[in-house]
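Coming up is one lone chain in structure tokens, specifically the form predicted on its own.
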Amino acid sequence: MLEYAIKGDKKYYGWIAILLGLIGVGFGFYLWQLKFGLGITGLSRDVSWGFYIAQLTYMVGVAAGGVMVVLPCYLHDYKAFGRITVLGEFLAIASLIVCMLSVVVDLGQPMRVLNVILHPSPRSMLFYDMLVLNGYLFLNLIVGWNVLQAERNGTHYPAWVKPLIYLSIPFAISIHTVTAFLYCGLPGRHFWLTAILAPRFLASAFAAGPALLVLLALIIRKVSNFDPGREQIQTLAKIITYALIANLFFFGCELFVAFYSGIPGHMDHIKYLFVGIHGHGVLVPWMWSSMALMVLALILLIPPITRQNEGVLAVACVMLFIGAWIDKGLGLISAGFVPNPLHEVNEYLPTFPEVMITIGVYAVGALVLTIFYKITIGVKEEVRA
């Protein structure tokens, strides 16, 4: 099936060239960071996790969102999702690669990642995060490839694949749960010290991941002869709607607990995000934009008449995806450090090198996704012919 990855028109190779160019530029900035150190980033003594770890947090959710097509298809025998399940599994693979590369560039010296392997600690959440991320990556790779191979051959996938499919479902939930535990297990950070953080993560994951999958399905329909299916897209749209409602509800619960109880340590972080504190509020316009985008997306998604219009649905998915990225990618991480435990404000914004390295990391994920989707579309078109 790999031969499909090297067959394409000028647009396909042009897209590959653009991604390779972005990877090259990002790698050049990474070499600068490798030589100079993390001093070229906006990180500081007070803010030790920034833009890189924000991408890990968000893209883990996108990867976990793939379970929203795997679970109905394999566990509930919803056959309609059989057309797009492989697309969800390959999206999870690309997302996990972005996650892992984000950790590597955040470490400064990439050899430090070996410390988790050479000196494993069962008391470390990073150790469990490494296990579930790599486990989920290999499960999706093995399952997706074998299912696609079987479809090409006109046979049923091997029996030994089924247990791996079932195993991938708890793994999908665990990757984002463990990521949430990395934050909410830190007693010195009041903003993250909440038991509802993991449910919030999962709710946003089950909204953002399928939203991206819907957008990709609509793009695939435009650029190829393979149609992922209107029924499949509309079912995903309903899942997105319910997940977004849960995400906003959980955030409302956070607001109630923080402000009704009057706990200063929890209120200050939320105030910093939405109104600013001590004259500092660089993220205020970003957070209001995030909330507005998600609320507007929900308004478009709830009525069937707008949700069933695929043009409106695409706009809603874009707004949801961007809004959730700002909320989880910028607000959640930065606000956990600002203000610090001494109530001092040291704001964080990513620098230009940080942004370019991150774009390079995303380009790697997009390249992997493009190749996998090119193979998938090739097989689907071959089977249809």
Second form
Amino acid sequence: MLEYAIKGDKKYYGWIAILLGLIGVGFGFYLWQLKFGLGITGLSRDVSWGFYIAQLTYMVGVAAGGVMVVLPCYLHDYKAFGRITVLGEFLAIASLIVCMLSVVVDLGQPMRVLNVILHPSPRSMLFYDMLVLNGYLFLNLIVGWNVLQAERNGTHYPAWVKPLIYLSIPFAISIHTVTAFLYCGLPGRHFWLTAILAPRFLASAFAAGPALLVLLALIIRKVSNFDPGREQIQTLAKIITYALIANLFFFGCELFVAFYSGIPGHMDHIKYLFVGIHGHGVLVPWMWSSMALMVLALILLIPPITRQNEGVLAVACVMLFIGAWIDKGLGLISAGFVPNPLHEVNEYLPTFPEVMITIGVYAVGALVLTIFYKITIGVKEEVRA
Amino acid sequence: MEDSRRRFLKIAGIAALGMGTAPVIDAVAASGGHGAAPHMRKGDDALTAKQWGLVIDTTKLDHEKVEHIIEACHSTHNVPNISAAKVGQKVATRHEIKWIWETHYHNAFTDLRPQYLSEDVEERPFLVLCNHCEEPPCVQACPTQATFKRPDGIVLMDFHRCIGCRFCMAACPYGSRSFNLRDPRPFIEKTNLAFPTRTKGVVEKCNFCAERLAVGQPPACVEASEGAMVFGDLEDPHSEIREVLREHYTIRRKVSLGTGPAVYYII
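Moving from the form predicted on its own, what structure would you give for the form predicted together with its partner chain?
The next block holds the full complex; its first chain is the one shown before.
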């Protein structure tokens, strides 16, 4: 099936060239970081995790969101999604590659990364994160590839694939749960020290992941002869709506606990994000935009009349995707570190090289996604012809 | 014919296997139980304890003494001085490395927040450093066991195993850890050859002078404090530190988190 990846028109190769260019630029900046150290980023002694780890957190969610097509299809026998499960699985693969690269570029000593396997530490959540991320990656690779190959050959996928499909469902939940556990089990970081963090992560994942899938489905319909289907997109839209409601509800619970109890440690970080503290608040406009985008997206998603209009739906999905990205990919990680354990405020913003490296990482993910989707579309077109 | 060839191959295979494993068996047999493997032994002068701890008598410290103590620690351990003069204020704040440093009461004891603090304490310098917790969250977080707790209670780091993921920094509720965001060596004014310098990309922090205890010396800060800091075994009821703790009211940082810090403060 790989031949589909190299049989493309000029537009396809143009897009690949753009991505390779971005990867090249990002890699150049990464070489600089490798030479100088992480000092070229905005990270500091106080804000020791930033943009890179935030991208891990966000894209783990997008990867986990892929399960929202797999689960209805295989557990509830919702046949319509059979057409797009492979899209969900390949999106998960590309997202996981972004996640893993984000961790690698964040390491101070990346050449020592195998120490995690050489000296396994079952008390560290990072150890489990490595296990579930890799596990979910391989499950999706095996399942997605076999299901697609079977479709091409006009056969049913082999029987041994079925247990792996079932296994991939709890794995999807686990990747985001364990990623939340990285943060919410740390004493003294009150912003994250909340049992709702993992559920909230999952809710935002099940909104943002399928939102991206809807957008990709609309693009696929436009650039190819394969139509992921109107019914499929509408079902995804309903899933997105419920997940977004859950996400905002969980955030409301968070606000209630912090501000009704009035415990300073719990309020400080939220205040920092939304109004600023001690005159510091670089993220304030971002966070309000994030909230506005998510609420507006919800207003567009709830009434059937707007949700069923694919143009409006696309706008809502873009708003949601950006809103959730600001929330998780910008605010959530750095705000946990501001104020620092000594209640001093040292703010964080990513630097230019840091952003370029991140763009490079995303470009790798986009390249992987493009190639996998190209193959998928090739198979689907061939089968229908 | 067919049968005898198969038998020959079988016998030859077993013979080859036997010849191959014989040296391995010999080697295992030789090293087993004869104490031939290298063995680490503590020095004769080494100071030992079940849980090392520290008491800081803040009433005996002023800015000058505190600076002297910090200097003693940082020069002993090759802690770089990434100063504003060399890299600018902004970068200096971000890239700073510190093992022990001076702060205010409000910053050291964030959960106490007294509304009206005595003037004396308000102006008093407070030294903060790694607390060498009984239940260290950093040790739990480390994915490579590059940070570990020794049997004597010291939370130590293996700079050569650290992958620089900084999970320990997120886990530490005291902000005691620093990360080498750049090569620290150009910022070390005078290198102490008795202690390793670090490379970029690894985390570091106070080690309770494990290298000095190993040769029978007290921690550098304690030595420089001229009696304002007392170091000893918290689990030995007859130790000097326990004597001091019996005589004075002391507080520790963020005890409500359950980490069991081993640094006590006399206010």
